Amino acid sequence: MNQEHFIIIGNGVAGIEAAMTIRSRLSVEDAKITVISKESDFFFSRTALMYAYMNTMQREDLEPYERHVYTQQHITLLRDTVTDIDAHNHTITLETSAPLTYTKLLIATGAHPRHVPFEGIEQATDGVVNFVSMQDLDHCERLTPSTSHAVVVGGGLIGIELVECLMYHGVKVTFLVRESSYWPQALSHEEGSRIADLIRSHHVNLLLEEELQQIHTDQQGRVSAITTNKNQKIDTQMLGICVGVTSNTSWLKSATTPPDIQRALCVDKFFQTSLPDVFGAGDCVQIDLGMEQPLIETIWYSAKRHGQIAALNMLGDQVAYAPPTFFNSSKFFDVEYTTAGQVVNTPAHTKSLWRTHPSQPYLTQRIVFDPTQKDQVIGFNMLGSRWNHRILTQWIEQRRPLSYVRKRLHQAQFDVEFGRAKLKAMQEEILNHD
């Protein structure tokens, strides 16, 4: 039997969730793995750069497996940009290594900052970061020392961790948000408001409703300002833009043989693309899944199921992808964020069991629940306590009522034994969903 070879571009969590898969069931006399990546030597976790720039952890401590993992797994990594592919002779052409064959092609290059053409920005030669890549904290450790005010735009997870980072240092910030609430693609309006009281109790310069106009810049190119919509000019040395990614794949377009591309590289049900044994996955791809819009799915734990998934298809298991119910973690500040489910864009006859703690601000229940399916729970929001995200999805994927919910809310706490929320003293209402 020939070796095969599969190659992977791409050795962020879907791409190297894909060798590991590919690998536990193929030999190094079957098989050869090649992953190929320019940002970094290592898979590193990328919803931890935060605490490197922080200085809590090093760099090798962002990476999940040990180095030596990939030589025990015959796996090659390959520090090179693939410039092309020609899928009619299963070839790649990379830009400093010799062209490479491949018998399956994974694509997972995952997604990069938005682009925005705020006026100024091509002006700006220094000082515009994103936080996103190794190279953009490698950026922000660059500026850190010679800034002294920063301006983050961009009021998601991304944005407030850069916001935490920059005050860890001494750096003072203003945080821009364009809506009139925080964060309303995943909070409500009662927990918008209280995250952003939190985030102006550390000092930060909160500004809602606020957008960046213009940026300024001094005689050697760095950012020196910024004007905002409401004509507000804002002296800063480092402007932080954090307003969401976009799928990594324009270089695709011009290739000899380009794949199926639209908001992203267009995928099915089994991660494979329009080119024959070539596969996409994470970040990077739009999922056809027979509805109305395909899935796009930018989240790391989303992107580590793509890989799996994507290698059982490269290996003929013909696996369909079935979406989990959604699940997050985080953290603003020092106050715990776990979500679970539909908690926004819900219709409008569902309701929230909104549950608050009389002298603790940050501690917050929001259970979304049905009412036409017999109280159906759908959905969690939690702040300010740790909750484990499997016990709640399994009770939302049981169909479970609000009121056996309700009863059994313990069980999914996830706190330190002394240091759990008290959930007997939460005051508690009914929100509609107009």
Second form
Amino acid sequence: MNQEHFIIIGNGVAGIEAAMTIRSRLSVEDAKITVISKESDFFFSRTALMYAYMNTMQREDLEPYERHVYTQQHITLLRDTVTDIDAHNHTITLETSAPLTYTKLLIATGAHPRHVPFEGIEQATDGVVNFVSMQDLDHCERLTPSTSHAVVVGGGLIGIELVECLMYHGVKVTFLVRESSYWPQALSHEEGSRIADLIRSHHVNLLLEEELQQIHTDQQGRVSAITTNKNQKIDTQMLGICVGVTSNTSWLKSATTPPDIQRALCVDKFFQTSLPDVFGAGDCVQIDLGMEQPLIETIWYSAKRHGQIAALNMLGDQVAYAPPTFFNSSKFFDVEYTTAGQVVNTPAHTKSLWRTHPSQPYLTQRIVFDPTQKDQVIGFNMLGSRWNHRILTQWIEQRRPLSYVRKRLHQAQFDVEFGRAKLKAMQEEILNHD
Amino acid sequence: MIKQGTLNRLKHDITHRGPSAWALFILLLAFYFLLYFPDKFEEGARVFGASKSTIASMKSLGNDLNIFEHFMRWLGPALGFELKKWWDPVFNKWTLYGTIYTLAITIGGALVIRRYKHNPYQIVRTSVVMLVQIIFGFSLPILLGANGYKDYYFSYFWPLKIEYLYPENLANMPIFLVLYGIIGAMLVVPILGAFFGKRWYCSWVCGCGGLANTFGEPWRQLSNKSSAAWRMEKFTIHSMIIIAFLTTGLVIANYLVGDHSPALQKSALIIKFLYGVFGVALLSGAVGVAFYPIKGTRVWCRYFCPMAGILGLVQKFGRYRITVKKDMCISCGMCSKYCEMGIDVRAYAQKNQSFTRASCVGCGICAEVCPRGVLKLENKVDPDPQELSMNAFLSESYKQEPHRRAV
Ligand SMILES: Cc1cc2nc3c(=O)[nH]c(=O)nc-3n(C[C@H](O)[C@H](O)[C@H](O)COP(=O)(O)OP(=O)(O)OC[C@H]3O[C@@H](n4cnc5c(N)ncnc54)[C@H](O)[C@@H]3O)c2cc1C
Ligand code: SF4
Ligand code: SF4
Ligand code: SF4
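Now show me the form predicted together with the partner chain, since the one above was the form predicted on its own.
Below is the whole assembly, all chains and molecules, this chain first.
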């Protein structure tokens, strides 16, 4: 019997999807599968951390699979930290358990919060939080009862989620956003301004174009106040830093056989790293697709796809990664958001059909199209109602012109019964992007 | 994490199986015992052929325990209503129960509407449930009773109200009620079920479901999501269908030939009694409602209701479905957590699988709580309104360069 050993570092969605894919092809006799993680005993949904914080779910509810599934699928779970890789000998070293030998290895270690050396952050031994891991959640929960005012820095999705959680617990929140509107990486200025209004309507003290300058601490080392670049001093007991994430690969740099690492762990389109039999997937990788810039995707959907396709390549298939047309969705307080294709930083000659509602400010649709290419639609940004992104991306892939899409927009609606957004009531205008 | 403050902690405690939830459970259990069981002592003794003296002592025991009945008989005169007038039949314990029940649905329903005020499906559905209860579940039966008729609930059908097809009851009903009951149970309920799924009944009309979706709303998340619970559900619910058919069949057979066969007569009486005690009083009443704070709101509906069993079979082959938007699920688990039928909705959603589960009552809460709008309740055969053209295949090669990061 020649049993292969597949070792997967990281029990996030990329790692677990890979493990499940491998098991669906190879029986226990053929393959042993081990998943190692330092963060939690079982795979949990990172995207749902906020619901645990807001008590709409309990910790165990975050686990996407019943616990017995892993026994049933013969996937061994190991709670440990991997500290070294020796690709010549096909071994990995662990912090507490004995070294392990692999046939194929997958690095799916995800991402961790980006570190910014704010002034005073070294002195702050307590009160500074991130919102990415289970331990971050524990940390936030420990601090919440002794916090009456918190400051959250960073105008992205994790920032607004943390703000919402703190508001739920009755904490007064100041939300510092460097840009002039909320989340310009995905929203136009007008859309971002509307969401900024929404955030303010929930009694959040939103400060746009204002940055964290300095952190002040009390005698115990707990955050007591911050100063912004506009010299505003704000008293606070908790400081949430949500300024983005970076690949969790620093530990690999000092490995016996370090793989190529740039901004993230380098993999080719088959998810192969520079080391033989070592693969990478999820938030921790940058993929070389032969384009100018390697691709770094840090969302749930991409990590899931990476895991599945990396597993096929670990099994010996040659499946190249071809990312589908971009789509994503989110929720800002109670306003839902769906996007597809390209909607920001599009070429100057493109335009948007901007649809607004006379009385519902958070119900908007923006359809980006290219007048130089027969009005071909290239992106959708939809706020305040539900859309089937499958149909939206299909229209983009079919290169449908604006007139075609405009007539059929209702076909892509996905609202609840009796609750379809009234598209006829929308007012339209064409926006230039230059 | 629980919100600070005593009131918030209590709210968490009572909705998460804390001591206060257990206290409420015991209280509700006692209530249902005193409501249903006093009538059963004497009947049981008779059915099982006990001696005269036993029957008499059972009767007096039942009478002593029948405190809600005594309360109502006291209440009438206390309010100035002389008994033995036309309103006399109104002053019984079932009116008391109906009043409490209707209040629970009305107040709970108003709170549910407030909670989901942005979701028209929930507003329409809850309003219908409240109206059906106020009109067909409460006012009409009382009016009928006061006017000397046997009370009749137009919103219930066989086999949920199993006695509605017992021949000895049919024999005493006006012909239009007989037709209403038979056509309703045999044709209308299943046909509507084939078109709209069981939801048209279980979360729009039925009073049991109505109470669960209004008063019971705070406990809906307690349903058991494990696959073991699903296996048990399939066993119990199908057994109950068989039991309901057997019971009805035996009662009808006895009506037709009973006089010639004392053995049949005796077993019909016994099974009718047992179904009344275990099926109706114990399971649909005591277990059905008292278990809210411990096991979630739909224990009776999920594991035992014979009507749900039949409608579930119809639903499996009908048009109703929950459509899953492909690839958009973030596996957060809100849908599974808040499904009152214990369906692991996330298991389907994260596999991109649209589905119809026999037990789904179509309450629509999974779609409501999903933060990514992945789920949609539909009655359509074809899930995708978009024609798939040759163009779509040809243009597969056209792919955008993904260019931005979300977080
Ligand atoms: C609060 C929050 C909300 C989000 N919401 C969304 C959303 O709504 N939509 C969306 O698309 N995306 C969202 N994301 C992003 C999404 O969660 C990630 O893209 C996804 O979880 C990445 O999965 P992964 O498997 O690559 O890595 P991870 O889930 O990060 O898993 C990596 C695991 O590896 C472990 N690990 C790391 N190093 C080692 C080591 N040396 N030894 C052992 N174990 C190690 C880590 O502890 C971790 O458990 C959100 C992220 C956060 C933090
Ligand atoms: S399952 Fe039975 S009791 Fe529950 S709502 Fe449906 S018909 Fe009524
Ligand atoms: S699956 Fe959804 S609609 Fe069906 S019972 Fe569960 S929550 Fe209600
Ligand atoms: S609530 Fe929505 S996103 Fe969350 S697991 Fe269910 S279907 Fe997926």
